[in-house]
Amino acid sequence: MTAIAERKTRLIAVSSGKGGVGKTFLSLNLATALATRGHAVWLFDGDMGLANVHVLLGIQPQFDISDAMAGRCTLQQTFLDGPGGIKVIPGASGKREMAEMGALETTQVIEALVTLQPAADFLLIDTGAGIGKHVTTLARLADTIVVVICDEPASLADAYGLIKVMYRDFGSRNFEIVVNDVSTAQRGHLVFGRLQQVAMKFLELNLVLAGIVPHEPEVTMITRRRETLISAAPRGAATSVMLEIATRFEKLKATTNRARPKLSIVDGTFGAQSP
């Protein structure tokens, strides 16, 4: 039996079929909120060739996760210390050999991580954007695929494709479709049912709706100040989705089904790789 199979950490992947979506800031947001509920949430980078979420903190990290899979660090000593008590696993950015990692290895990320103790209750994956090996892997492993969107067709038309690679070729069915950046709620329930209906068309998979996040006119000045929406906004109509949406994913259990490649790490470092 593998280390994930007995876990009881709650995987989410935070994904979408384009980028400029608000994908990463929602996810750290997110990560935020749960924190601010008791929770114990680590926020790994999975975007293994151009990571940003240190950026968005203002944090030049000391080892990334390259530097844990090449035996220069432990997983521990990539962690960085984030907002809310959240803790940050970098990914590697500039980095081609980390951008072509195959599944196994990617696998084995993850694996490793919840492998750790303490273990955390949640371990958001910010996934990068689009359908590739490093999405469709980390999207996969995770007990829910959170799918941001926002008022634009491109959008709209990826996050489809996004929907359709991981239900017909790898059988996920747990999505969770959160709509960002949109002048009213009702405009957000346009957005959202335009895929649900080519959702329920093409594919016949309903899909949830998880909350819909309205324009916050702050946002810019927020990312340029290197803060969260909880710290500078704590009673925004922004942050009130971003807690209700945490609020939800409190319910979400940890799937133990899955078959995973074997691990070989010990102590919180990387061994040989399986073949």
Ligand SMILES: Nc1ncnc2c1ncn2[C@@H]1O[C@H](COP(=O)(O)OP(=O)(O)OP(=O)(O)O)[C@@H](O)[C@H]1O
Given for the second form:
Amino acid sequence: MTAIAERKTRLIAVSSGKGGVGKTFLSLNLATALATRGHAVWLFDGDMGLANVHVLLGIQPQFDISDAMAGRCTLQQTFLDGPGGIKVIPGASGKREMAEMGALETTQVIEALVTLQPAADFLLIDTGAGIGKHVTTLARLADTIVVVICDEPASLADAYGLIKVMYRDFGSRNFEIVVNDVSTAQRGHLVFGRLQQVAMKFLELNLVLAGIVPHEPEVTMITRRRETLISAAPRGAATSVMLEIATRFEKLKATTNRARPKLSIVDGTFGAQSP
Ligand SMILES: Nc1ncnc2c1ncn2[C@@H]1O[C@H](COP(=O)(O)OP(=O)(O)OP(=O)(O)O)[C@@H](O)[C@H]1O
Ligand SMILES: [Mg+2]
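Moving on from the form predicted on its own, please list the structure of the form predicted in complex with this ligand.
And the full complex, kicking off with our chain again.
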């Protein structure tokens, strides 16, 4: 088994606090943007219990992550071929045992993914909404926590709530803010500025802006056709921002300093925990 300390896969969690602000949209399009730039990218649907990345892609998986965890298949058998060469690891949908999964099991899933060989360059995790233990566990494990916000007061309040919990309770500082679905770049800067001000005032934390994704009127049509921005609108404004964010994330380093539970994994199958 490859030691965690040697891992090269960069882990990016895409979170938001509030639901419906574009986490899945961003995860999918950022994953394909990174793949376009030549990286091996895996996208894990970490919306435990209500996974839907595969639905967006119109793929019906034979196995999902809950099957791998129960030993019914290997991790690799859950991998779906996504757009642009990305691999999608489908989360389980409508399975109570997944929705109630504990922090240790969530960690095991991620550890299993980052110890697979050949390794991915990037593992993107669509964490789902909220600040429940699934989300905080996935975010804690990530090298970078992308916090998606949009131009709505509730989105800012919930993003701040997520950042506060991650910063105060788990010591995370590795936030990158993406303002999504805004009418203009100017509006995006304003929205980001509001969050930045609050984080500075109450947490003394300086937030970083990763990008401003404009409202893309064709998204509904693109989604219906099961396409991504890169393939359907390669010269669109939203696509170029995705590519810029991808370039930015290429500079990330895989950190190795977090305490992680040890696992014994054989051929991508979940095994008993090591002492
Ligand atoms: N920049 C954008 N332009 C136009 N539509 C967008 C944009 N970003 C997201 N959307 C649309 O907004 C809706 C919500 O996006 P998405 O499902 O990605 O949000 P989410 O944060 O993953 O939601 P949930 O919390 O329920 O998982 C989708 O219909 C998506 O296509
Ligand atoms: Mg989603």
